[in-house]
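Consider the single chain below, provided in structure tokens and representing the form predicted on its own.
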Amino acid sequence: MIQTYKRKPDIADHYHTILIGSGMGSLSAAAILSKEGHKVLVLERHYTAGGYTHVFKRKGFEWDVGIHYIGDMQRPKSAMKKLFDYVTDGELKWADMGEVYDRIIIGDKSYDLVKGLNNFKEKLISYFPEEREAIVKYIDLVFAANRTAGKFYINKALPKWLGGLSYNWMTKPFFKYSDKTTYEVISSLTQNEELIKVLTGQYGDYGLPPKESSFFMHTTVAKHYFGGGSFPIGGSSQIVKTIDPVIEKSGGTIVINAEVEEVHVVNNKACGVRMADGRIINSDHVISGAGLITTYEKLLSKDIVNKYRLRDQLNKVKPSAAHACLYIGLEGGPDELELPKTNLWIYPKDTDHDTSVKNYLEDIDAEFPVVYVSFPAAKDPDWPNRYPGKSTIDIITILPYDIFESWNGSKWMKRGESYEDLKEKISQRLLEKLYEQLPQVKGKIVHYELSSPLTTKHFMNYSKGEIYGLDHNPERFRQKFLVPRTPIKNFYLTGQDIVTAGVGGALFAGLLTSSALTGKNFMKKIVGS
């Protein structure tokens, strides 16, 4: 059971690691520590744990916010597959979300991608038959990018002196791939635009569009899905449920409603942390998962931020795109309403994605750059079980932050009227959207709330509103200090800052964390290699 602060469960005086918010990279780190003696604390400032892995329940229905599907879960001999099942200890849970994990509709046109490598192959060709020649370099290009990156992020976990004697080596042939953008490296094989288009369909899972992109970023989301993708059976809530009892069998345990004020320094050494309440819990570690600008600008004292010049760090990297989520109650099951597994990925006919989102940034009256539908409860096979002849669905856009800026500083749910106003004005585009893809669930809708920029920010504590913290472009990977260890000694860092995009990048920044602090390589020891 995960222990409340304001139940006041028995906090220790010490503990060998506290980690900082309770996302996938803090979970992640906190079961490999335990695994290996380590009594955690893991503090978590809202009311529920999981950071974008965690669910919400209202009106009778359930969502998840962060989690709509993981790639390569259907492989035993995966590394994901094999850390997530470390983890927890084997407990987790998965449903295969079928042939068809993506659709990518770009006006009246849809082309599917399938699982299975040479499925997803011969597909894509059947529907640009002149252009089978590119698409096999394509492919080719997704491997080849994704064999250099095991050097580059092990580079990371490595000592000080021995991760700068060894990153040239380690990291010059991964840079031959992340410094090119998507769209540099794809053109160069087809000047075909529709299909740089659908190749480029899923941009939404790691937030930038093509000339945007570093082509890595984009290789690593399209290699993860080639094996299909899977949705967690219970919900992504099971992934903490999960998790939590390999903390516990070391004495750790995980904290909600548990605000960390600041790290505790003492001598240039992080020997704990301040509570907001004003009580400081001691440890031989702190390890940060809040990201990492988040992490510098509020949990660090100014003296320490300005000793090591950290701001410095801070302007050269920026947030990764805003965004809004349509959380949908349905009357009616999944298989009534004949909702699909399938993710749909809804782009404007006549437009790039780059333009796309361009022409939306400047007016967001206009055509929305991207629309991804999702339907948890169709994927997860327990769902009937707990939500009987009920259904969900996710509706996801981009929504710069800057356009709810004005209500910065207000509270969750009391924001005002005319907050209200464009909230239910951007989910009735959205809900068209909808109905042109699925008519039949017209009606069928009892409930539908908006989460905007605020909403993430508020339960995230994402300065921007930010979904996948930095930006994936090219510059961000030649960033030195997107590492573990910090200037600050026992200080580190974890989550998406450290690996990449999402739930998969954040679990593999909770290893590289760990081995950075334990100075064991635990990639060799979960994974094999």
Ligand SMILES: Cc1cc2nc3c(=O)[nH]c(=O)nc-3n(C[C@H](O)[C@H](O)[C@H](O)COP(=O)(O)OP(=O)(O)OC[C@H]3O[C@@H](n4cnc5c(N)ncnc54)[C@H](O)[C@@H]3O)c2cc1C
Second form
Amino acid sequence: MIQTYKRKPDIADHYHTILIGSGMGSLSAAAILSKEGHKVLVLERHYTAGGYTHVFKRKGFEWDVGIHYIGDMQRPKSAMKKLFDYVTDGELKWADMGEVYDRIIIGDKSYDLVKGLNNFKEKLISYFPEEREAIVKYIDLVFAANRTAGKFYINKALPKWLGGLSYNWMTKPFFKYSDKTTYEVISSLTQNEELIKVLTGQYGDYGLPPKESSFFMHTTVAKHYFGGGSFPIGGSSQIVKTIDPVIEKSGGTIVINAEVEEVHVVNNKACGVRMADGRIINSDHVISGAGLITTYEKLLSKDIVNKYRLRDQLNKVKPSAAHACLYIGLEGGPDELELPKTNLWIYPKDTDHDTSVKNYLEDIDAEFPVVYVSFPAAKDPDWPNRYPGKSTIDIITILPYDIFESWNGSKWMKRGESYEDLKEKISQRLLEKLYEQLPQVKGKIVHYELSSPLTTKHFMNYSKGEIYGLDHNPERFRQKFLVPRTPIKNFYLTGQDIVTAGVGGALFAGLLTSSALTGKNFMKKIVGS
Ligand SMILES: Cc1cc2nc3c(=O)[nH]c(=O)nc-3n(C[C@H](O)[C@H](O)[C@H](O)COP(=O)(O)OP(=O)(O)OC[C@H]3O[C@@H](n4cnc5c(N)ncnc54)[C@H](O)[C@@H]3O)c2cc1C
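Next block, the form predicted in complex with this ligand, ref. the form predicted on its own:
Below is the whole assembly, all chains and molecules, this chain first.
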């Protein structure tokens, strides 16, 4: 049954643009196009809107799924802030996480990543005084890589003929950084493996350890947070709540419990969608924000996939890792429990990141390669108004999809005892990690539940429970098809796969897709560059 986001179903027969999925990319494109007068329809299969920015509520708690912190929001002139203000009409407010946004914990040592470029640099130098030169060079390279990104991304939105003509000069400087792995570049600056481990201590933000990830992806995340981290005031559900009125102003709407079965293509032209209940809704344009793999494997007919050899594209990219998240509810407010705003990244002491991942993928009883702990209740100044005397904590780690394959096809919440036993074992291991860092929360936990890769698959439609869409390896950035336009007329892609993972990446994907669809330069109009 189709339900509108807030009201009763009111679906027209025809829209300017239909967007599949209500993730950040779709919402951003929907808002930008609405401001151009488009009447848009956002169709979301989940029972709640927002894609990975959605929240869920249970047992009197609320948890944010795919937002723990966002960078670049405290600088009024940052492109990210300008774009967020544009799509939300300035209604979305952000809380500063304070001086220390990430803490990298390796054995009994801990390293703070602190807000402000100079502070960041000096703090690192205080930990590794003999590595001053390498640290300075590293920061220079982070900026140099990021400077090449603008042209690379803008090229994706140009008309095909122009994009093709200008491809080489717009992308060549970028490939100098994206073609190399993170480890290749950083190890050319320093041989200090502990420093490399610290500098790459946020690799969980893009899902690939240093020897596999593209150096460009690493620099995107590192630079993104140099100005500190921010959290949406009122929680991540505020994103969809503040974008919804912008869409409604032009007659558009967001609909939940609305699964698209197939993009309706006639004579190589997208002209609407067929819903899971068989209904056809017409539109001039269709945008899929459901992810490249989901879109090509599930939302296009076999004929179309064969005709345009879309399988060849899928063979050139890899799904990202899957994850588990332990969602914890506690009695006691964040102050009472002394919960920090700082995210904790906990790593094995004696192995480098790549080796830790390898050991764990061979045997999940090996030490977790990364344990990420986040304290949303402490980050959101509005939390105590909404949930007085309570707190939440999220703990995330990598969890391979394959281990859960045998339960594929079982029903959510009814997957059986052996599934629950495995989850319980993993939950206890994660709780142990938490108690090592915050012993004061022992005895305060009143609820916990672990999401598995099957949970992600169930709610987000990512076939292997991918956490970040496509892997961010060097090859990914070379793929010319990761652009808004598809071979099918009037059918576009948006979301993390055409830029990068992260709310910021998906937000900008929405801008690029809107530009490709309308031919307008929204980068200039909204961001001013
Ligand atoms: C655990 C976790 C933590 C994260 N933490 C952060 C963070 O702290 N900071 C940050 O910047 N980023 C973070 N991210 C990444 C960020 O959330 C994502 O990169 C981003 O939100 C992806 O947006 P998207 O537009 O690509 O769409 P998605 O959020 O992937 O949404 C796609 C939507 O399409 C819908 N869909 C699929 N198929 C259909 C269909 N047939 N019909 C209708 N709808 C369909 C899905 O249900 C889904 O809602 C995190 C992600 C995860 C998973």
